[in-house]
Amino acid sequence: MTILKINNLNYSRDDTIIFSNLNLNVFKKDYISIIGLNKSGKTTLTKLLCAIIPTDNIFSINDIFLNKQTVLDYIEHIGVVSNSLNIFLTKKVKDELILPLKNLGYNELKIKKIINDLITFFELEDLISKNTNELTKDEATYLQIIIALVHNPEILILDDAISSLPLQLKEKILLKLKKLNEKGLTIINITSDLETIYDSNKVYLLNNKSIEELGNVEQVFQEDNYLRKLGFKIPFIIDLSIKLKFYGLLDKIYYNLEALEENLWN
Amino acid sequence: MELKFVNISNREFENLNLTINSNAITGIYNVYNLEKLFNDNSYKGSILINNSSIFSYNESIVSYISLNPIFYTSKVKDEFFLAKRKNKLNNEEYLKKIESILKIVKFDKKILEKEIKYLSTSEKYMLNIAINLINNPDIIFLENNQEFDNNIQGIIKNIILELKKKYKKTIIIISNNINYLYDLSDYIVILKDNNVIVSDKTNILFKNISNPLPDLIKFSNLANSYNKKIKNYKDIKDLIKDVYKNV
């Protein structure tokens, strides 16, 4: 079931075409990935995603399109997390999650339990009573997706949010992502870092004005020499892979270095 | 030139002692808020350049290229010219230095007219090193974004070793990825909770350490469980051949 759907998306900006007859399907539990380069319009299609840039019409949540009339229903369907939209209201971490169950109108006892359970999945013990200035940047980014989340969205949207995070830091977020897609979120990954795709069920790639569809996590990377082409880093585990793959030393491509060496030396 | 940090403490970090070596590429892992040092002096202990105090040089010896700059102006064209003004060139040196500088970033000079605002996140980086070369630094710190693709990383890069060999600069890089640090430094720092655990020159560094390893390290390392002999390397094809002969 479709739960987003962009119509023939045309935009421009200072004189110069952005997104030319673009159109996207997603579906209800879809972990899609977007990859896109630099310029390809990533934080700009974000922006239009989320309603930052107005549009009419274009996208619609639910079968209800955005316009003006729209707009206050259709964000409260999303959750946004990008590096061109970090601010904090408050002075407190904990403020700062109460904030929009507050605006919600949420009472006490809801906001409470709703607290405590982000406190559980994402392991916030330490960081719930600090002060936001005190937040190192990847602390800031991790209670960002949190915050994404607090109203409970149906669909998660992430521009290159996780991509800058220590490797340690990015893999706790993609499994807590993962679980939540399990449990019915919609994500949408538009992103340059490959790292960060593994669990899509879909992956589009954002080139010339336009969005194709590369198909499987495992279709994108058998196309590795167009990617590279391109401008993609390609993950070491991916890389390492294929070019072992190529020498007959392994038989597929593997995205975790254990069960990789397993395979080899045994 | 030489930098150090000699007992520094401020809100963020607890007597930090640091060198960093001249003329060499020295990468910084997971280290938060050093570029307030730079902006703000409340701080006990001193920041030495050479053996001398910082205050004692001018404020453009240091440039901090951040992930998030501040702009101060609309228009690209009039942020250099800013920068012409704030270096007191006359005209002939600033057309000459702009014109080899958007060479360096791989600026067209069209970009001139753009509105700052219009820029993509890797255009307002490389607008930040270009304005921050205008200064002529000796020592530079660079913030790395792992977001920004292999072209973009390749011009990085590029631009980081020609300032190391030909302009004689020092050069710290700041970043979480330690794949990134690891193929381009010379030394490498390691910090939790901004304080350094372990500091050491990049071939020497990971054989005494656990974590972070790079990848290529990583693969060595559990290579040698199964006891073959991987070296470690810094390419992944000279990687390959290794393990060729090894299966």
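Everything numeric in this text was worked out from a predicted model, so none of it was measured. Positions refer to the first chain, counted from 1. Under this definition, the rigid core comprises the largest set of C-alpha atoms superposing within 1.5 Å between the forms. Compared with the form predicted on its own:
- Once the cores line up, the CA of Leu249 ends up 2 angstroms or more apart between the two forms.
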Second form
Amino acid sequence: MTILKINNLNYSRDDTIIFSNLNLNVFKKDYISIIGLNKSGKTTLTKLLCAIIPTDNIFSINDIFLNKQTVLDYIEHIGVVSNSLNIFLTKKVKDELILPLKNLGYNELKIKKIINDLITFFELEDLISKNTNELTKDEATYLQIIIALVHNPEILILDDAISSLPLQLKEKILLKLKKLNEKGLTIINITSDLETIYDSNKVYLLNNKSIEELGNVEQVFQEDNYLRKLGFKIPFIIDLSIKLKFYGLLDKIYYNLEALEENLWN
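Okay, that is the form predicted together with its partner chain; can I get the form predicted on its own now?
Here you get just the chain by itself.
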């Protein structure tokens, strides 16, 4: 079932064409990654998807076409996280999570249950009582992801949201997102960081003002020379897997160092 459509997107800014005839269908429970280098239009695409930049009947979610009259209905279905938007409205982490639920009119009992579930799932025991101005940049990013999910959106859009995080936290977040995707959350990961695409069922390339489907993750990394030529950095574990596979020491590409080591030892 198609959940989100982009229909023939053409967009220019300051007489510069950013997108030309861009089309995309995203299906329910998809976990897609849209990869692009700097200045390929990643953040602009995010702003268009989230109605920050106005459009008229180009985007649709569940057959709700985005325009001036439908914008509130449209954005109810979306949660968005950007690495440039770590802005908080309250002093306490817990209050930051409660605020959007209050705005939605939830009663105290329902709010308490949602907050407790979030604390458990995202392991927030050490974070929940902190002041928002005390958070490290990494903690703030983690909190922004949770805030984007607090109202239970159908689609989560990530705009290079976790690319700058240390590997351990990045892997923790990706594991949580994978579990949520398995439960029904549709994820659109817009990124330049190939370490964040491993769990995607489809990968697209944002290039030359349009979008191209590259296939699944394994197919993408089989085209590593193409990605290098474009300017992407191949993750260490992928690069190592490709070299070992070339010499006949592996039969496939590995995305996890522990799994690769276990295979080699066996």
